[in-house]
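Given as C-alpha cells, the chain that follows is alone and in the form predicted on its own.
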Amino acid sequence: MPTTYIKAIHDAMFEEMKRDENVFVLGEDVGILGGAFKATEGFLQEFGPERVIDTPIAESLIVGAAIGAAVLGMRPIAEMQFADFISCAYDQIINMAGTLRYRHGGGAQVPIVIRGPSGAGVHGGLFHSQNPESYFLSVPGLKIVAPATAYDAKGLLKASIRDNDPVLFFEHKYLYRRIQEELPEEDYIVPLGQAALRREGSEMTFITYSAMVHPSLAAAERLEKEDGLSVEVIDLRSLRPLDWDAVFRSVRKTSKVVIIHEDRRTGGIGGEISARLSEECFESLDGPIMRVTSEDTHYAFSPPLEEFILPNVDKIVAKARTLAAY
C-alpha cells in the first residue's frame, strides 16, 4: 500500500523507538493529540508518557531539554509544531546545541533531532507558511535537512535520529498528503549530504529541494515536450551538508543554471549556491545564474495571493525560457 509523506514521517519515529529505547520524542500536543498533523499518533499508547511528553507552549524549553537529554546519552525528537515558531528557540539552537561538541574539544555530542512543519501552499498564513533553513545555514554544528518524497522523509528522517550531531528536519506541509509512494518493508536509511539525481538532462540544470522539486519536475518536462529543452534536476535533499560534488558536476555539464526553493530570494539559499558557483564554475557557465522564489514578502491567507507570491511551474518555465535564449 503507498504510504504518504506524513506516514513516512510517523513511521520513520515509530520504528526508531522501537529500535532504540533512548529515542523519545517531545513537543506542543504530541501525545494526547497525537501530534496537530498526526506524525505521532498513537505514540502515546505505544511508548507511555515518558517516551512521549506533552509540553508546555514554549519553544525554547522544548529544545533545551532535548539538549541536556542528549547530553546525558538520549536521542529526542523535538517537535515544533509550525517552523515558523522555530525562532523561540534561535539562542538554544545555535549557541548551545551548535557549538556543544567544539565547545568540548569532540568529546561531547548533542544527538538531537528536531522537526519542523515548513513551507506554504496551504493558505496558513503568515505563521504557518515561512521556510526558516537560511537562518540557520551559517551556522556550524548544525545540520539541515529537507525531504521531497515519502522515501526520502523516512530514510533521512531515521538517519537524522541515528545522527550524532543536531539535525533541523524540515518537512513541507504542502506534501503530508499529497505525495505517496510505495517504501520498501524492511529498515533503511537515506544517508545525510548526498544529494538526488531526479532528472537527467543536459541543456540546463534546475537546483532545488523539498516541495519545489515537484514543479521543477513538471517545468522541465514541460520544456522538453513543449521547447525541446533538455533540463537536468538535482534535489539537494540535504542544505547542511550540501553536495557540491553532485551540483558542480551537474553545472559543468549543462552549463546554465537556474535554481528554485519557496523560502524568499533575499538571503535564501540561491544566494549562497549562485556565489559558489560562480567562484568553482564560472568558465563553464555559458549564461547569468538564475533564481525562481518566493517574493520578498510575508505569506498571505488569501490563496490568490498566495499564489502570486509563491514560486509555480510557469514562473520556472518563463526563467528557464529566458535563461535557454540567453
Second form
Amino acid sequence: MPTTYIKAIHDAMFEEMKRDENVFVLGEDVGILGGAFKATEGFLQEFGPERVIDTPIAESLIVGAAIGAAVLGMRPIAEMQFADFISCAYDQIINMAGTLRYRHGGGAQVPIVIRGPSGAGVHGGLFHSQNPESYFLSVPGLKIVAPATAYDAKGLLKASIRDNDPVLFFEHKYLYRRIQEELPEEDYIVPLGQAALRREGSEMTFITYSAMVHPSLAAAERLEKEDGLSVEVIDLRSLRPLDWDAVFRSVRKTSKVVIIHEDRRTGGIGGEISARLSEECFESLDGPIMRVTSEDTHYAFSPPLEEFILPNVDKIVAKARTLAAY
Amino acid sequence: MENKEDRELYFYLKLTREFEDRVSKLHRQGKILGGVYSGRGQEAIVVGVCYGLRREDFIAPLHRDMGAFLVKGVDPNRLMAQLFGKKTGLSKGKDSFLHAGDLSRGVFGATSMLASTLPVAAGAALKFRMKKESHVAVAFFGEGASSRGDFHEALNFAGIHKLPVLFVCENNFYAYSTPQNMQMAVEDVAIRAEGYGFKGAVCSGNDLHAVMKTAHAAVERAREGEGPTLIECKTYRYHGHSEHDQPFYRPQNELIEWESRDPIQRFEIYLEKKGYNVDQMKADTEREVKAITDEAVRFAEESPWPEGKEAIEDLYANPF
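So that was the form predicted on its own. Now I'd like the form predicted in complex with its partner chain, please.
To see the whole picture, the full complex is given below, headed by that same chain.
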C-alpha cells in the first residue's frame, strides 16, 4: 500500500521510538490529538505520556527542554506545530543549540530534531506558510533538511534522529497527503548531505528541493516535449550540509542552471548557490544563473495573491526558455 | 578539630574569592581579554547550593558563578585557561569566561542570553524523570533574567510536570545598571513561584547556612519527586556588572552596608563561635587556595594558544 509523505514522517518517528528508548517527542498537541497534522497519531497510546509530551504553547521551552534532555543522552524530536512558530524558539536554536558543541570545546552534543511543517500553497496565510530555512542558513552548528518525497521524508527523518547534531527538519505541508509511494518494508535511512539526481539531462540543470522538486520535474518534462530541451533536475534534500559536488558536477555538464525554491528570493539559498557556482564553475557557465522563487512579499492568503507569489510550472518553463536562448 | 564540612565550605568560599580576585587583577593587568564578571560578594550562593550535589546533578551556572564550577569539581587549571582563551581551556579557546561547561562534571555552559538556561535545566530534569534517576537540575539566574519569557516558559513547564529542578535567583538588585524597581513591580522574585504551582523561598544570599538550608531542603524534595522550587537569594555584587563597569549608578553607602554582611566574614564568625582556631584555619586555607590559583595561572599562561584553523573545529559531530 502506498505511503503518504505525512505517514512516512509518522512511521519514521514511530519506528525510531520503538528502536531506541531515548527517542521521544514533545510539542503542542502531539499527544491526545496526535499532532495538528496527525504526525504523532497513536503515539500516546503506544508510548505513553512520558515519551509523548504535550507541551504548553512555549516554543522556546520546547526547544530548550529538548536541548537539556539531549545533552544528557536523550534524542528528542521537537515539533513546531507550524514552521512559522519557530521564530519564538530562535534564540534557543541559534544561540543555545547552534553554539553548544563549539563552546564546550567538542565535549557536548545536541542530538535533537526540530520538525517544522513549512511551506505555502494551502492558503495558510502569513503565519502558516513560511519557509524559514533562510533564517537559519548562516548559523554554524545546525543541519537543515527538506525532503521532497515520502521515501526521503522517512529516510531523512530517521537519519536526522540518529544524527548527533541539531537538525532542522523542514517538511512541506503541501506534500503531506498529495504525494505517496511504495516504501521498503525494511529499515532504511537517507544520509544527510547527499543530493538526489531526479532526472538526467544534458543542456540545463534545475537545482531545487522540497515541494519545488515536483513542479521542476513537470517543467523539465514539458521542456523536453515542447522544446526538445534536455533538463537535469537535482533535489538537494539537505541544505546544510549541501552536496556541492553533485551540484558542480551537473552544472559543469550542462553549463546552464536555474535555481528553484519556494522560499523568498532575497536572502534565500538560491543567492548562495549562485555565488558559489560563479566562484567554482564560472568557466563552465554558458548563461546567467537564473532563479525562480517566491516573490519578495508575505505569503498572502487570497488564492489569486498566493498564486501570484509562488513559483509554478509555467514560471519555471518561462525562465528556462529565457536561459536556453543564451 | 574542625569537621570536614566546615573545612570544605570554608575552602570553597575562599577558593572562589581568591580565584575571582585573581581574575580581576589579571584583567586589570591586561592579561585576560574580553569580559570579566566578578561574583565577589555572592560566593555563598553557589557554594551553598552546589555543596553536596552529586556529580550527575546538572547545574547551569550564570556568568558570575565561578564557585559553581569549582565546587562541582571542574579542573581549576582548565577554568583559568578558559579565561585566557587558551587551547587547554574548557572551550579550547572558542569563547572566554563561563560560556563553556564540563558535562563530565554535570556543568552546562550558558549563553549570554540570560534565562535561556532555564528551559534547558527543565529539560535535564525531564531526562532524570524519564530515566527514573533521582538527580536534580539547578539553573542559576539573576533577578533581571526573570523578566524574560524563558523564565516563565521554564517555570510553567517545570510546575506542570513537577520536575526535579531548582531555579536559583541570585538577586543582587542590579541588572547591569538597571535597579530592581525598574525591572519588576514586586519585591520578591520568589512570589512568582505561586503562579506556577510550586513553592518559592527567600533567603539571605550572604548567609551560607541559610542558602544551604533552603537549597538542600529543595534538593531533597526534588529527589523525592515533589517537584521544583524557586529560591531567591538576596545578595549584592561588590564590583560593577563587568570589570569594565564603574558602578556609579549605585549609592555609595549601599556597598559599604553590604560589605558589612560579607558572606565569608560571616562564615568566619560562625567558625569562631564553634570554637575553631580561625586564625590558623584562615592562614592554612589562604595558603592552600593561593597555591591552587597560582598553579592555575601558571598553567593558563604556559598553555598554548589554539591555532587559527581550530576556529572551524567542534561545529559538528562529523565535519563536512
